[in-house]
Structure formats: structure tokens, C-alpha cells
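Consider the single chain below, provided in C-alpha cells and representing the form predicted alone.
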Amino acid sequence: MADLTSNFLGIRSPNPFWLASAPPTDKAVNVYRAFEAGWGGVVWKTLGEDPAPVNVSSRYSAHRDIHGNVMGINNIELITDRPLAVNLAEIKQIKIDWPDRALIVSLMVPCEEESWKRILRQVEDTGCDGVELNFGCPHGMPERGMGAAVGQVPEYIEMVTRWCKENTKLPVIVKLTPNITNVVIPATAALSGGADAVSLINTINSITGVDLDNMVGYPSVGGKATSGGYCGSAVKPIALNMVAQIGRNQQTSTIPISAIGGIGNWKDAAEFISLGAGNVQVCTAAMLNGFKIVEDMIDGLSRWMDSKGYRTLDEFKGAALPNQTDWKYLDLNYKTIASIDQDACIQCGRCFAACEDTSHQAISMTPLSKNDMAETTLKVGIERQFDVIDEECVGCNLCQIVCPVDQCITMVEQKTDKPYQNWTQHPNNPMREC
């Protein structure tokens, strides 16, 4: 049986699934329920100085797919609006009651060393396992000189991180904002400031939609709207990319990563770990489905690890990173073409429409004769057939993506005598390496 025990910065938890700093970790009753359900740890919803901020109503809006499923949530909620003393007392008691679970406290205070020193002293007294510096909140707090206002300025990241490292013995995790151009820059700043780890991504600036009857964005607060923070399954590709960027970069490759962003099942978690994450944090999936989803996450990851022969998380941590490269080093002579399984094809024509209208006209549509239809006894009512035109197919994968039948269209590698050649070696590249 695979061992899912996580050891992140010396902080042990029975599994790598932590709840991220968010509404699910705002109070003791939530956290008790989470631990009872099986979560390995939590990052307590961000604490700040008293008086606590005032939140608004409404706070959330959703972006849905054409079937109505939630792809992402936009929120304009701020840090905890509960008194600091109440939060600290609850954190202290929970750590006593659940000593085997990870309990990290997220923090955000004004960009003044004394403010950080004061709250760090109070948080240390709770017996928590570490702190996470919230440098990513994209709404509300930046106007007050906190959150993304710090996370978007590398000099501030380094400065505040150094203050915290000088004023606490607890592990310091820096939470990074995705609302930047190059995530390696703030990660490098965090490392320069002495950060023990980074967590990413925080939420992405967003407007999920507009009420066209009242001409106001969602969520609406008294007829007005503001940009919020986007999270959920739709942000996973962005988060995977940023985690990989930090893992691949020579300057930041050694810093431990706690991955956040669109994680909703065991496979998502395994993908982040394969790109170098030490553990994962979950928020939106728990908000949409409840805390018990962790049971499937634990079971699924354990079974997959068993099937692959991985005994511990470390055995596949970062395993996908060596296969990440820059575009210029991809093999220009590698080729695949699409292949359609006619027995599985339902003749919906989506592959044909996509390729014919928007790609390379590499799929033909042939009406079937009555004789053909008579011979095709298993395809009652089928009057056409779609075939790949091999010489026109560039292997772009679009037909496979739009096909509604799993494994009906596959991409088949074409053997070639041409040697590996990347763009740096290609004669059309005027800057090619000699």
C-alpha cells in the first residue's frame, strides 16, 4: 500500500491534501469537520490586524460551461472578518486536538516591520506549524497596500519575507500572485528574502460575466461590481505552468512548492506533484462538493501509486520536469497524424467541421451508397463516413479534442528516417547554433 505521508518543510501530515486559506478554513467548526473527513492539513484563512475588515454581499459569482457545470468561481471576499483573538484561540485549541495534522496560518498586515513582528509573535504562541504570507490577494487589500500590492513588487516580497524570517522561528511560506508576467521573478525574490517555500497560485483577476439587463458585472453589490479573484478547475493549466516554471528555473528549482489552483481530484494532485510540488492545497472543489471529496482523493492517489509501483510521494515528485523544455528544443521532425476508429465513430461530423472550417482540410466526408449501408449492418441509419487525409494532416490534435467519443480518434506516430532537429539547428533559423 502506498504511503501518502507528506513531509513538507519538516511539517508532517498523513497525506498531501491541505485545504487552502479561504472560507473553508475560517473557523474551528470548519476545520474540525475537515480533519474528521481526512484532510492532511489546513492553511487558516488569512489573519490581519484588528479591527477586522468588513466584507460585502454578494461575494461570489461563477463561470459555467454550456452544460451549467461550474468551471470557476470569482470571489471578492477579503481576509477574515472575525476578531484576531478569536481566531488565535481556535487555532491553538485545534493544534492541541489534532497534533498529527498540519496547521499553517496565513497572514497579511500592513507593509511595516513592526506590524509583521507583532502578529508573528501572537501566531507563534498558538503552536501552529508555520505561516503563509499572503502576497496574492487581488482585490480589496491591494488598495490598502497589502496582498497583490506586495506580491507584484519583487523588492517588497524580499523585504517582507526577510522581516518575517528575522522575527519567527516558524517555517515561512510565501504565497505568490499569478497576476504578473513571469512568476520566476517573485519566486526568486522570496528565495532571496529567506523563504522556506512558496505556494501558488493565488487567485486571478477576473470578471465572470455581466448582467445585460442591469448592465452590472457579477457579483453585484448594490448595483456596482468590481474585479475579483478567479479560482477553480479553469485555472489549473495556469497553475501547472507556473509551478513548472519555478521547478525548471535554475535559480528557483530548489525551493519547495505547495501547489494551488484547480485541484479537484487525485489526478490533479499527482500532476502537480510530478511537476515538483511537495503537497497540494484545495479550495474551490471542497466548496462545491464538501469536505468528503478528500476520501476519493486519498483512495485514488493511493491506488494509482500502487499501480505504478510508487511507494512514497517522493518517488514521483518532479518526475515530469525533465521532459519540460523550451519550444525551440522540440523535435521538428517528429510527426503524428490522426486515425479514426470507424467502429467507434458516431458520424457526428464535429471533427470534419472543425478541421474543414478552421484547420487543414484533412478530413473527408463521404456519403455512403445503399450498398455500403447494407453492408454496414452495425451502423443503422449511418449515411456518411469520415476519413483522415493522411498527406494533409499536420497532427494538430484538434479533431481528437472535439470528438465526443473517447479513443475514437487517436494520434499515431509516423516513423521517419529524419534525425532529431530542433529550431536552433534548423537552416531557416538565422540565429541557429553552429
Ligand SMILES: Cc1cc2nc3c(=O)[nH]c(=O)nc-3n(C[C@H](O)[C@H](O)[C@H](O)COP(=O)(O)O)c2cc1C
Second form
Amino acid sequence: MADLTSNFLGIRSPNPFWLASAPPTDKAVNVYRAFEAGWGGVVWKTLGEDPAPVNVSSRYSAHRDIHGNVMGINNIELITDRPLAVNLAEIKQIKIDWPDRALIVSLMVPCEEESWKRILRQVEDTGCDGVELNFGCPHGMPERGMGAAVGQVPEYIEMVTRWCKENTKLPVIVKLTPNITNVVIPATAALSGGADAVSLINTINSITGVDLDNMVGYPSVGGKATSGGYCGSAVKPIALNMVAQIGRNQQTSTIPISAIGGIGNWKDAAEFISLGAGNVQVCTAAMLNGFKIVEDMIDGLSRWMDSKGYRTLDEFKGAALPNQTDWKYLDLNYKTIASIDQDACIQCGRCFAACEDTSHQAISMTPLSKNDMAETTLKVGIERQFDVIDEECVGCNLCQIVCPVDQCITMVEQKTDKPYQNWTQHPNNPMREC
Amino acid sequence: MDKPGIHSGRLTSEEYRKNFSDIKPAYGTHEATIEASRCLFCEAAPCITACPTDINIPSFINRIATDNIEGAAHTILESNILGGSCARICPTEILCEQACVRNKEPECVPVNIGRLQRFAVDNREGTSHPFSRNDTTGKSVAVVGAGPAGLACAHALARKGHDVDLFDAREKHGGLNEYGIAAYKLVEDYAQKEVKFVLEIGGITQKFGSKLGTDIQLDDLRNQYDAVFLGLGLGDSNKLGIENESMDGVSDAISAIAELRQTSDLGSLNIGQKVVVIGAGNTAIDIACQMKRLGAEEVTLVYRRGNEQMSATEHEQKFALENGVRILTWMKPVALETRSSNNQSKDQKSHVTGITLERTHLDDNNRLKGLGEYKTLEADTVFKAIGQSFLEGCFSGSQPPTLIKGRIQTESGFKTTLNNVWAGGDCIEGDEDLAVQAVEHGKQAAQSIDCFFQSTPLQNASLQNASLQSRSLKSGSLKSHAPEKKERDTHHG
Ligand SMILES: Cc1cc2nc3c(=O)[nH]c(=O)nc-3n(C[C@H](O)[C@H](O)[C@H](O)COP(=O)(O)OP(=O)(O)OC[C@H]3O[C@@H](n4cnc5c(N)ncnc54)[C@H](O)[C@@H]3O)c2cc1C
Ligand SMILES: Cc1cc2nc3c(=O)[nH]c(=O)nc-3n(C[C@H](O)[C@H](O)[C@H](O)COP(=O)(O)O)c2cc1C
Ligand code: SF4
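Could you drop in the structure for the form predicted in complex with the named molecule? We only have the form predicted alone so far.
Below, the chain from earlier opens the complete complex, with every other chain and molecule after it.
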């Protein structure tokens, strides 16, 4: 059996699945249920100074696919709206009741050293395992000079991080906002400020849709809307990319990463870890499905590790990073072309439409009929055959993407007998290196 | 009179309501959206080819998925103005849904095109008619027969700006949608609602109780109007050809269905205890199932050949079995029995008490032969459902169009051999007897009539091809999957 124990900055948890700072970690009652369900740790819902902020009613909205499944949600909630003392007392009790679980406290106070100093002292008192600095909240808090307002200015990140490091012995994790152009810059700032780790991503500025009857975006608060923070499975590709960017950058490659963003199952988690994450945090998937999803996250990850012979998380941590490179180093002589399994094909013609209309006209459609029903290809019969025209296929994968049948279209590697050649070496490149 | 066990009010009103409610209930918006999302939006989708009226199915389904219901309905009605009733009565399992590529998946569950089509047509947001009429052309057309063929033809002609007089022998328009379709397929007054909808286009004048051959004559119509379209359906029910066929208790299934569809109180119908239906088509299945649903205790369907030769589809046969109908094959009726009772006065007609059947088989030359082995079934009611044929009487006194195999012969564009007469639907020779085919005939005939008025040859060459295709290729493709239409005369009998 694989060992899922996670040791992140010396904070041990029975598995790498933490709940991200958000409504699932807002109160003792939630966190008790989470730990009972098996979550390895939680990052408590962000604390601030009293008086607590006030939330609006109508807070979330969803972006769905055509089947009605939720791809992502956005929210316009603020940090905890409960008094600080209540939160601190609950945190303290939980750490006593669940000593083997990781308990991190997320913080966001005004940009003054005194404020940070004061709250860090109070938090240390709870016996928690570390703090996470919320520099990422994209709505509500920036207006008050907090959250993303700090996270978008590298100098502030560095400054606040330094204050915290100087005022606590607890490990300090800096949570980054994705609402910037290059995530390496804030990550470098956090590192310069002495951060022990970064966590990312927080939510992405978004409007999920517009109510066309009332001409107001979602979620509507009495007829008005404001941009919200987007999260859930739709943001995973963005989060993966940012995690990899930090891992691939020389300056930031050593900083531990707690990965967040669209993680909904063990595979997502394994992918983040393979790109260098030390552990993962989950919010939306738990909000949409309840805490029980962690059971399969643990079970699935463990069985997959067994099947691959990985005994610990560290054994595959960052394993995919070396294969992540710049476009200019990709082999221009590598060739793959599509191949359609005629037995599996259900003749929907989606690949034909995709390639013919928008790609390289590399799929043919031939009507099949005893009556030889159509001379023209357009008014075809009920049975038809789709074939790849090998010479035309550029190996873009589009047909495979649109095919509704699993494994029907495969991309087959072709022998080219040509040596590795990348763009930096290519004769078409006016700035070629050699 | 000896009428054992025939009486009314066999069931409670709740049971009647349940038994005659929609067998394919309407989708709600959520169900429809989910089902619509299963459509793969195929390229040159096979379902379109399989629909006799060429409805752009993926296009309308995609519109449902994007909540553009009006657009979905428009897409359907553009190709098939009776899309609402076709959605309910089409044997989709041998038409569009049979062609759905999802049948090729291991789960074999096609997109439920029929129910989606119904959802779109029923839930149109617009209250006004979706199409508008061109300026009047001054041309007039007599459309005789207000069934699916006549209605579709009249609508398409009116849309082009021609004036249409729509004649029918009956007191209601709608043809078999009004008088023939199983009550649980087309419930309540849907047929009338649809007729009203079709007429909203304007330019169509309804004429009731006008029977061709009696009240109106083809020669006169040809003189009075610029063109005539015949959508007469099949008027005559075939006979068993055995003695005492007019005995009490023995009747024709089509009339019984018409009576059932027209009554406002199902409980008032006299229903037998032991019912025998002779036939193997959808009419036979329909009468058998409706009798069962009206409370008949035993319903037996008798067919002289085997299950595979039945023209009722596999789906229909299964439905009959599910309704508790017994199907007896390789048996043919040879005699109707009646109990001679002493106290029966001479002038009283005797009532059927049973039917004697002879076992059959195919001989070496593939001919149906009686085996001389007999069996008598008790029966207080016998229905004949062995097919219908075209009533030629309507042409008496006028120059008739040429008939072929007992039905009207048409060429491309559904023109008959008479210079200004077109025909379509069940009364012509060549296609499946389905409402959706009748609609297509009416639609194409209208286009052909319009070209005739403009003295342009059928400018749309594809129309000719389409009509040919609808005859040979499409029904060819039907046949390869559907049970073969072995005997024309039993298709709906
Ligand atoms: C019992 C039964 C069940 C069926 N079930 C289905 C089904 O589930 N699905 C399906 O698709 N199809 C079904 N059909 C077939 C379908 O009803 C027909 O194919 C379709 O109605 C044909 O349309 P039509 O316009 O040609 O003829 P009809 O619908 O028969 O209409 C002909 C019209 O012409 C009128 N008429 C006839 N003679 C004259 C005259 N001399 N003068 C004036 N008017 C006249 C009639 O009164 C009638 O209104 C069924 C048929 C039957 C008999
Ligand atoms: C309703 C809601 C409230 C959130 N509140 C906080 C918060 O108080 N502090 C914080 O650091 N992140 C907050 N987040 C962001 C999440 O912790 C997490 O970074 C983000 O949702 C991406 O992860 P996911 O895709 O698993 O949801 C919140 C997210 C949601 C949906
Ligand atoms: S891989 Fe791209 S180019 Fe090749 S057949 Fe598929 S869609 Fe066309």
C-alpha cells in the first residue's frame, strides 16, 4: 500500500487532501464533518479584524455545460463574517480534538504591520500548524486595500510576507491570485519576503453569465451584479499552468507549492503533484458534492500509486516537470496522424465536420449503400464511412477531441526517420541559433 | 337476442382515463434539454435522410438545447406542417430514430427524436402562425380529402398565395388523424387543434360533407379550378371472403376505431368479453389494444402467416403483447359460428358466438395452404382488420386518372395521368401508408402545382430526385430494417 502521508513544511497530515479556505472550512461544524469524512487538513476560512464584514444574499452562480453539469462557479462572498474570537476558540478546540490533521489559518488584515502582528499573536495561541496569507480574494476585499490589492503588487506581497515572517514562528504560506499576467513575479516576491510556501490559485475574476430577461449579470443581488471569483473544474488548466510555471522557473523552483484550483478527484491531484505540488487544496468539488468525495480521492490515489510502484508522494512529485518545455524546443520532426477504428465508429461524422470545416480537410465521407444512393456526397445515405486521408492530416487531434466514442480515433505516431529538430535549429527561423 | 357479455361501462372512469391517456407523455423543459444534449449533431445526419419529410433534426434539437424553442418549432414545421401529430404517431423506431447513430453504441439508445419534436411544436412561444402567405396569385386549387396529405398540400399552396378549397366527405377535417389513429397516440382533440393551426395560414376554405363522386365530381372540379389535388386515403375495408360476414358482432376495425375516437364517453361503448381480431397490421394491433384497454377480457389477434410476415412492426407487436393481447399465427378464419337458439325469432339477425380457424403453412412453392386442422375460438366480437383499398367509385361519371394496383398512379411531383390533377397520401401507389409520407406527398405536390402555375418545369431538380428517393431509396432503407411489407393489403389491416 502506498503511503499517502503528506509532510508539507513539516506539517504532517494523513493524506495530501486539504480543504481550501472557503465556506467548507468556515465553522467548527463543517470542519468536524470534514475530518470525520477523512480530509487530511483544512485551511480555515480567512480571518480578519473585527468588526467582521457583512455578506450579501445571492452569492454564487454557475457556468454549466450543455448537459447541465457545473463546469465552474463564481462567488462574491467575503472573508469570514463571524467574530474573530468565535473562530479562534473553535480552531483551538478542533486542534485539540484532531491533533493528526493539518490546521492552517488563513488571514487577511489591513496593510499595516501592527494589524498583522496582532492577529498573528492571537492565531498562534490556537495551536494551529501554520498561516496562509490571503492575497488573492478578487472581490470586496481589494476595495479595502486587502486581498488581491496586495497580491497584484509584488512589493506589497514581499513587505507583508516579511512582516509575518518576523512576527511568527509558524510556517507562512502565501496564497497567490491568478489575476495577474505572470505568476512567477508574485511568487518571487513571496520568496523574497521569506515565505515558506506559496499556494495557488485563488479565484479568477469573472462574470458567469447575463440574465437576458433582466439585463443583469449573475449572481444578481437585487438587480445589480458584480464580478465574482471563478473556481471549480473549469479553472484547473489555468491552475496547472501556473503551478508548472513556478516549478519551471529557476528562481522559484524550490519553493513548496500547495496547489489549488479545480481539483475534483485523485487524478487531478496526481497531476498537480506531478507538476511539482507538495499537496493539494479543494474547495468547489467539496461544495458541489459534499465531503465524501475525499474517500475516492484517497483510495484512487493510493491504488494508482500502487499500480505505478510509487511508495510515497515524493516519488512522483514533479515527475512531469522535466517534460514541460518551451514551444521552441519541441521536435518539429515528430509526426502523428489520426486513425479511425471502423468497428468502433458510429458514423456520426463529427470528425468530418471538424476537419473539413475548420481544420485540414483530411477526413473523407463516403456514403455506403447497396442502392448506391448518392452521387453527391452531401445528401448521403444512412450508412457512411469516414476515413483519414493520411497525406493531409497534420496531427492536430481535433477529430479525436470531437469523437464521442472512446478510443475510436487514435493518434498514431509515424516513423519519419528524421532527427530531432526544434525551432531554434530550423532553417525557417531567421533567428536560428546554429 | 343472444349477446353474451357485451356491455358498456366495463371500467371505472379513472381506468378509462388512465388507459386512454398519452402513451408517450410530453417532456418537461428539463427532460427535453437533457435529451436534446444527447444529440451528437451529426454531419449530414442519417436521421434527416430517414425522415420522409426531411426535417433537419439535429438543427431543431440543437435549438432546443439552446432554449430556442420557437426556432426549433419553426425548423420542424418548415419541413412538416403536421410535425405535431407526426411527432406523436410516427413509428419513429423504423424512421428517424432507427437511423440515429447512437443505436451503434453499445447501449443502443437512440435520441428520442419524436418526443423532442413534440416538445418543440407544443411549446412554441409564438401565438401567431409561424409562416405568412405570399400575395394572392389568383390561382385556385381544389384539394379533395382533408387528411394529412390534403392538409399539407393545402397549407403549402396557400402559403404560395394560391386559393384553396379543401373538400372532405366527413363532417370534420383531419382524415385518419381525426378518425383512425389509436386514441392513446393522439389524445383529446389534438387533430382538430392541428387542423385549426394549419388553416391559420389563410386562403383555405373548408368544405365539409362534400363527397367526391356524390356531391362533387372530378370533371367539374377540373373545370372550376386551376388544379386539383386528391388526398382521398383508402375508403374501403377488405372483406374476409367467408360466409355471414355481416352477422351481428362482426365488424370492420376502422369503423370501430372511428366510433371510439368520436365518443365523448368511452364508458358508453358496448365492449365484448371475447374479442377476435383478424389481421396483422397496425390497424389490427390498434383495435386489439384499444379493446383490451376498454375492458375486453380476452383479445386474440389471428394471422394466417407468422410473426415475421406481420406488417405491424416488432415494436407494435411487443406493445400488443404488453397490453395482454394474444397473438395466434398460422391460422386463417374459415367460418363464423353462431348458436342457434330456439327462442330466436326468424327475423332477428343472429349474433356471432365463435370463429373457426384452420391451421396454415407454406407449401413447397411458398404458397399459403390450409392444413385441414381446425379450431374454434369462442367470440362475441370479431373485428376485420385485413387492410383497406382505394374506393374508385369517387370517379364514376368523370374521366378517371389511371390506377395501378388499385391505387392512383402518379409520376414525379405527384402528378396523376390527368393534366391538372395531382394526388398523394394513401390513395396513391408506391409508398408506405404513413401520415408522414402523406405529408411529404402533399408538400411536394404543392410545389409541383406551383411550378405548373408558373409554367416552369419543376425548377428544383432535387425535388424530382427527392420524390424518387422518397419512393425507392428511403422505403428501400426502411425495408432493410423494418419488417418487410410482405403483403400490401395487410399493411394497415
Ligand atoms: C387504424 C389506423 C392506424 C394508423 N396508425 C398510424 C400511425 O400510428 N402512424 C402513422 O404514421 N400512420 C398511421 N396510419 C396511417 C395514416 O393514418 C395514413 O397513412 C394517413 O392518414 C394517410 O393520409 P391521407 O391524407 O392520405 O388519408 P386519410 O388520412 O385517410 O384522409 C383521407 C381523407 O379523405 C376523405 N375522403 C375520402 N374519400 C373521399 C371522397 N370521395 N370525397 C371527399 N373526401 C373523401 C376522408 O374523409 C379523409 O378525411 C394508420 C392508419 C390506420 C387505418
Ligand atoms: C464561496 C467561496 C469562498 C471563498 N472564500 C475564500 C476565502 O475566504 N479565502 C481564500 O483564501 N480563498 C477563498 N476562496 C477560494 C478557494 O479557497 C480556492 O482558492 C478556489 O475556490 C479554487 O479552488 P477550487 O477550484 O477547488 O474551488 C473561496 C472560494 C469560494 C467558492
Ligand atoms: S488530426 Fe486534425 S488534421 Fe488530422 S484528421 Fe484529425 S482533425 Fe484532421
